[in-house]
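Only one chain is given next, in structure tokens, and it is the form predicted alone.
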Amino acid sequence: MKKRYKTTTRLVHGPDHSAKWDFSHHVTPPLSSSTTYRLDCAQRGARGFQEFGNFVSDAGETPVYVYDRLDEPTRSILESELAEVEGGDACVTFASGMAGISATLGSVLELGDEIIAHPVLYGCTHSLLTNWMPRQGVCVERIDMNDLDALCGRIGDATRILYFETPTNPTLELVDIQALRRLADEYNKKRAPERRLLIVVDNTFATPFAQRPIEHGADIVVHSLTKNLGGFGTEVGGAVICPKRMLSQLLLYRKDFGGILSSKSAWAIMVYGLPTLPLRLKRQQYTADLVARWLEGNSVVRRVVYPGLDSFPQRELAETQMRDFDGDFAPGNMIYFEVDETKIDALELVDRIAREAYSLTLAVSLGHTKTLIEIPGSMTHSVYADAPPKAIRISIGLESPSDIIRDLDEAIEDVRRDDANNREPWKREALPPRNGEASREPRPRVVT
């Protein structure tokens, strides 16, 4: 019966029965807080053990629980949500969203495999490509996705995984997960089915509101849940949807290198996360969108990428592959622009953000309640010898998009009315007014 229902309304409700816990009078799920489970006989704990890695439904047996690092109800519960909202077979989380990547990729490579992954990836994904998988034995190449005939000239034997990010982080670049899937099939056809090449796709922009990449052929799809899933910035985790062959693999390899999802953390994420996501999302990228759009008209902006812009570079793409529950248009909340560094500086900029503004807050992570921005060339993205030093990233919070317009507006006019004031007296420039201001001539400057 749940089918009849849209995902909005499945996300807020849940299962309504599951062999994990019992349904039928709890309105909202129970917490398990024990980490250790009592067993009525040795037979019993020698049966969990036995059946530990295998798929259980909501409509199975109940699963015998021995231990929390190998299973336990809460978790469980979430795992289940999780891969139904993306469209998956089976959803396993951790402690983050590294560790989830990591098992990803520790659980299918061997030694001598390869993995080709974008130029462009959060900095941790990048660091761990970049110094742990080569000392695993692992090749690691980097490739434009987007750029078939390169990919097709390196796709080898060895090829196991294509890994990316669609948007990018934190650029926003899109991925044609579609054209990767047909490509992958070619390639597929004479490999034996242990050998798969398989797309593995980090959707922690997106969210599967706003892109389900298992819909466009995708084999695995992996989530921080720090950010937009979790959504209120309280919890830290990871997901890994994939399909039912692979899921006995990733509870092995969570079980022996110990990366769970607290039960704590894995409750608070289904019972405040899961159900606000389309809520919380539809806001913030309307939000985004007006902020997007007056951020291209300010004159000190270079340029603003965001999906929903008509100026976006893959327009075409975001609309195919960018869609909500219910076949909306969604460009989803984050923002990524460069200011003229002729008339403004992006630090001073993002500096005085972060000592005057009320609705911004600096800081890292992202799809938080609260609207954050930051400069991933010296923060997040850093471990690049080549990002930009002074792009901007904005994850759009659920403020008032006037708020945070007025804010963005103030800092820079505050930041161009103190670089003329620190010019020579010839040099200076009156600037234009402000909204409610008669006159913006620059202040003599004072020193003390």
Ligand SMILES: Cc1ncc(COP(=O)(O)O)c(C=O)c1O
Second form
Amino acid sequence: MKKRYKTTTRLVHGPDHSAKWDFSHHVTPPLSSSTTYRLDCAQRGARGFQEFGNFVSDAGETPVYVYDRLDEPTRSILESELAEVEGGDACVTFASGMAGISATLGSVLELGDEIIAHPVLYGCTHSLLTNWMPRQGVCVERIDMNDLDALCGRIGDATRILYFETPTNPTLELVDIQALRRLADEYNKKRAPERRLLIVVDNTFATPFAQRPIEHGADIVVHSLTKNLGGFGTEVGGAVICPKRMLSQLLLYRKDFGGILSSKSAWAIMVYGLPTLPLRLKRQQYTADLVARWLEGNSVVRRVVYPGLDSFPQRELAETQMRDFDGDFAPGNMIYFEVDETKIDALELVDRIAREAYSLTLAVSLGHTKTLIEIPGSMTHSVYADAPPKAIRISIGLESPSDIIRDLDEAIEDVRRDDANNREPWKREALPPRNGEASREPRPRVVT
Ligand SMILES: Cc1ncc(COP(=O)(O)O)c(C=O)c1O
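Starting from the form predicted alone, produce the coordinates for the form predicted in complex with the ligand.
Complete assembly follows, chain above in first position.
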């Protein structure tokens, strides 16, 4: 029945029935908050341990809950919703995105196995692969996932995982998931099922609203729920969406390594984050498009990367891969840009924004109600020795687009190095006046 309804509606209502909780009397799913569960008899306790790790469908029998770190109802309902919205069989949530990513790698890879990852990744994922995986006897290779020839030359019997983000954090490069599916299928023809080459995609930037990698052939999708899925910047969490055959191993891993998502965070993500995801993303995307176009037209900006721009180098792939629940092109809410250093100092610009721009906040993280700006090269991606030191990343929030553009414009005008005569009044005239102001006052030029 539920399948008749659009994803947007299903995200608002969640499962209409679940063996995991009584839905007859609650409109909002309840927040369970118990570390341990009453076991009517020893047999029930034994059953809980025996059955732990098995797949439980919403239509199935109520599971025996034993202890929060094993499984619990609120988290479990969120997991059903995340699996469904990503088009996967099952989902396991974690304490953070990094806990989910490390559990994915830890539950698949054994001593001597190899992972091939795209060169550009979120800084901590890069650190996990560079600093920790080799210590556990896992070989890590970094190859451009869009260079299929280089990949073919490198994949060997030990290679178990192809790992990437698309769009990448922070450069917004895309990876063609379908092309990698075809490649992995060729290798898997000669492999035993338990040694299959797996495609793991970090879908944090796009969210399932803008891209569902399993539809394009990914085996596993990982998420930082801390970002747009949580959506309000109040919860830290992670999720792994996987095929049924991998669920048990991931649940056992989470049980023993212990990185569980708290039920309180699961509840907030389920009750506030998921139902508002399409609404927030549509709005953020609309604003991101306006801001990206405005930046592209500004003479101090050297390069803007946003999948919705005509100048985006992988525009065709973006249009194929990034689609919302209604099938419309969904380029997301992240922008990456570089300024012309002869005209403006990026650090000075960001400092000016941090001091005075009300609608933009200098902070790491992304997918917030508030627009966040940062310099990945010296912040989130400082572990990369060769990261561009002054490129800027913006995560667009829910503010009015004209306020964000005006704050950016004022910051640029205040700190630009070139002469005031070179400024572009035609562009500034198009901007809305500040609250209560009939027109923009000319401001003194800052001499640098
Ligand atoms: C693409 C991506 N993946 C994973 C993570 C890690 O998520 P968390 O901070 O929830 O551990 C981040 C965090 O910024 C990220 O941007």
